[in-house]
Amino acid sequence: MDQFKQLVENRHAYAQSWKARTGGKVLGWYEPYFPEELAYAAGILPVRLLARHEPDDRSEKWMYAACYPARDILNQFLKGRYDYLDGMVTVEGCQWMYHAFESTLRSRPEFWNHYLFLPDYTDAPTSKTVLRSELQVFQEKLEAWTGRTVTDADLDWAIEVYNKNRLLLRQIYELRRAQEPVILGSEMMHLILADQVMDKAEMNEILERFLEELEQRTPHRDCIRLMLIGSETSDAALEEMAESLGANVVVDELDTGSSYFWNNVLPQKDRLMALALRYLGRPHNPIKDNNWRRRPQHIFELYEDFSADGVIIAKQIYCHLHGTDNYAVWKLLRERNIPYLFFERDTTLPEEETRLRLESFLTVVRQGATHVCGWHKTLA
């Protein structure tokens, strides 16, 4: 598992190495609804922009108070960490990430860039045709940028590679359903984060070997089973802390976690429509779930399917979307007598405070006091 952790830590070096080996372009992307298959079909390496936890001494000049991931990504650009990128793309979504995108362009106007609109009302009758037309525009811009025509065969290949990648991730993820899983939550998070910055064809070979290795692993025993939901993350610090206290995060609903790979592209003759339907149909974060409110039910189904004992809700400070959506999630958890712990985090975890609150919460869960809900009110 150290390989995946090292890939996340050394993701800039990996992208630079890939670029030197292949001569291809590297494209950074901000939002979870970015259609990677289109860029990959054009011979481009799509790399998710992740926060890094380093001192931020530059972003304040370019953007006002915002969520930590957005500030940190901008800070990395200003410090030259992403100088190897050839371009970047953002999708209609989080205002803070869009702010980071625009601020980066003002500081680095030479970057090729594209803004891709994706409807907020994903279930509206016209959403699929709107997104398909946006994908067509994006494809044409990619072709003009790379000087390469993206054929149906290219799209078929990219969709096949990405579908295989999601299938392999699901196979590994499903092993966490077992009462004594062979993979810890921190390990799975490192794996998923590494997957988002790697060439998927290369990653698929690694995942196939890893699946074989897992068959020989000794299961982890006697752990409290937790579910993690909330804002996206770029590390596994919270999962590692839970493990040090005798718990294991067996399921999550994060944009940088299970939601990233949960559904596949269903191939059809119109490849762009197939991509549009996939991204409109993925598990939604709060910004794309403001009409039907399907996210709380998805959370409950994951909680039940993976036999969790309690829920941790970790929200990035200034994340207004999760702040608004949390009331619907809390309501569902209370109605079903599911114990949960809520807290906000910024930059890094306040280790001692978080450990104390998590330890107290685990004591309640361990005693089987599932009738205690709204635990964040007691500990806040």
Second form
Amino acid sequence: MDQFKQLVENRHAYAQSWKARTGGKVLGWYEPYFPEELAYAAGILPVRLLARHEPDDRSEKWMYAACYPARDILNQFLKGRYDYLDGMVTVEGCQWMYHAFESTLRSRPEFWNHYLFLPDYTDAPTSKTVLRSELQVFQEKLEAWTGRTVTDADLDWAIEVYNKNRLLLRQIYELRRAQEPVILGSEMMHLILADQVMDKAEMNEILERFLEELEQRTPHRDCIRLMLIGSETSDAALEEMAESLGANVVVDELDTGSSYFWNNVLPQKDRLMALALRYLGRPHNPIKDNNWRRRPQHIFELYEDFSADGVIIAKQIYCHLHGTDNYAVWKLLRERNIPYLFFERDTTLPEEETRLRLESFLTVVRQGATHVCGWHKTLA
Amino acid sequence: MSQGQRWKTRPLEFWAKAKELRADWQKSIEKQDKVVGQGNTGFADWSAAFPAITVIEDNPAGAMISHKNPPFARKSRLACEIRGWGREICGYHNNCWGGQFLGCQDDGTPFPYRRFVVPFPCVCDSHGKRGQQCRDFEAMPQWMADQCIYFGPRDARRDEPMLEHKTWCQLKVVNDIERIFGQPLDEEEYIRQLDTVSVVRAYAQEISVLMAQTIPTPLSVKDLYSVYTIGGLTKVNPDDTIAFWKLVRDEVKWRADNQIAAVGNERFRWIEAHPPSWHMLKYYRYLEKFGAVCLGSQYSHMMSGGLQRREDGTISGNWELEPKGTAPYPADTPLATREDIVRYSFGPDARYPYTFKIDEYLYPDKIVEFAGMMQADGALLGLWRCGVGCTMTRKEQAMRLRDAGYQVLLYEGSQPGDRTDLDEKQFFDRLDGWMESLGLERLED
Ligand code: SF4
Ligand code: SF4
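Form predicted alone done, so how does the form predicted together with its partner chain look?
Once more the chain from above appears, this time first in line as the rest of the complex follows.
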């Protein structure tokens, strides 16, 4: 098992040992727009709540028809997997995730918690002022909770650590552009997931070492290059399946993938404003891409930049947000003659069905993948 | 009196007037030569102040299609699904937007293609994203806004930037519409619309309180639903709107004073949550045969701004009480500029409107308070597979109600505008079982 997959698997143990080592608090976060830097500056370890499917005999009491990422996270809380957390926070975003947050709170009222409002209309000139104000409220609440004042120096340090982390992730990610990349899609996805549950300063050291290691690696053979988009995932099962069929996911546009680290905080004197601008300006997911449709264009640019041959759109069942966005995405892909495979999944991947569909999709894609099957096809 | 009848009852007299107003409205939209936009009509009071534009809304259209024309609803949803829109988004939307591809509405008339999109701020994601369904179809001007939310009592410090944001968004809409469509906003008319809303809200509050406090209730929610769009979704001129709601209030009050019941055999009062299954409303009348009358949901009493109990135990509209809600600005607030009007329309609490949804999502235990105010005995709650906003927290509401001693029955379906998953036979069997378990026999056929 690769080291990052192991880190993801062992995330609960990691957080608990971090807590024991540092005496700090661990804060679970639900929504991808959570400004982790602020919590980190207060000496807290922010960890993303990742779905993990286990037989679910609890969440049904609280939820009906919610998507599985939300349901599985709630189930994990109800089963006590997150008992070591000190608090939880969510940001205005997807309503199913909010449901998981809300129901957890109802069943476990002892958790410290906060709901942070981040406008869905991210582009208005007033949006940043609203978010800045909400960040200020959150900062004060964190200070009261931890009994520690968050200074400008704390914020600068946190922003620096996070920016460095994003830079390292991007450096590694960019290596996937190579025709014969040194890192496969599954490993990259595990790495990004691990990053979201680790102390960033510690992760940065791991990433620096990993970058050096990559320089020594033998590149993987050129093969069909895929892009993965759709709802978030918390594993790399799909990437692994593609690899087993002779393809490689070279780029993604997932909330749990590249969108997590794509843009940096541009430091300015008003630290909270700098944070606000970073989160309002990140590659948007469907709930925030309501006004100026940036998402389809961003998908297209990534597709081109990473020379993908086809797109997999994996939507979580009951994901109403991607259910509304897909029309625009499909339209763009069709207009540009980009082959795509759409299917629905939940937090587990239906093995045989997915393999079959992927196989037949790859058969279609292979014909257009000139870099694999040759520039001059033999006439039949 | 029929079997089991305990109170006098008689048909509603305001119903004739309601039919007349509705017919006038229908005629007015049929000869519509205005620029049509997609928007939330209930919160687009400003639109009436533009003489040559009109805002129509997909939600009521989608609900109506599901009720009137199920085959078309199915066809329309399919037209959406094959193009990427998910099965799990609000059923109203796919019922309506399939018409964009099919080119027609359920009655065969040409689809009223939208030419602009105005904001749909809402805590429900499906609600918030529904401008996109025409904007993605065809390029057109679109404006956005936010439903600002925070937990806990009102916080003026947080409200301030949120209100600035909302004001900016709203001013951008009206100023841009003036520029793009070349027609001036009639500010006097805008103020008049806002004043109308305040007057109607006061009547609506009285009606809700009368329903809650009176046994037998003078009005069932089925009766309320048959008129509650008048003045809002069913646009009527301000004077007629006020006159109509006064007529309704007067009649409901008279019925309450004289113990004229909506259902003559009322013996079990029940509530529900969010909208009903518009595609199958017969369950109201069905349960009335058992003497079970529906008092509505937090949603159906939204016109009154929601209800809340005063300390002395009496009931009032939300806006009267602190700290839960904050009363709107006084009616005599000076309105010197367009910006003043916009600010006035929002009031001082940045979380306004949609109190009923905030109650359902942020405070699921509020349904227990609602059941208490309605003097309910039980609740019938729909669990919907699609349209996140319609199902959010429903399970929890059921739990809270059960814990508080209410008789709760759950049923499953797709969404209030989508009949795909609702097993009607099983649903009615469940209703029979529910009534039987409560010892309520069917009183008449
Ligand atoms: S965005 Fe989709 S997958 Fe993610 S929590 Fe929301 S509904 Fe679930
Ligand atoms: S609350 Fe329900 S009816 Fe309203 S938009 Fe959301 S899903 Fe549709």
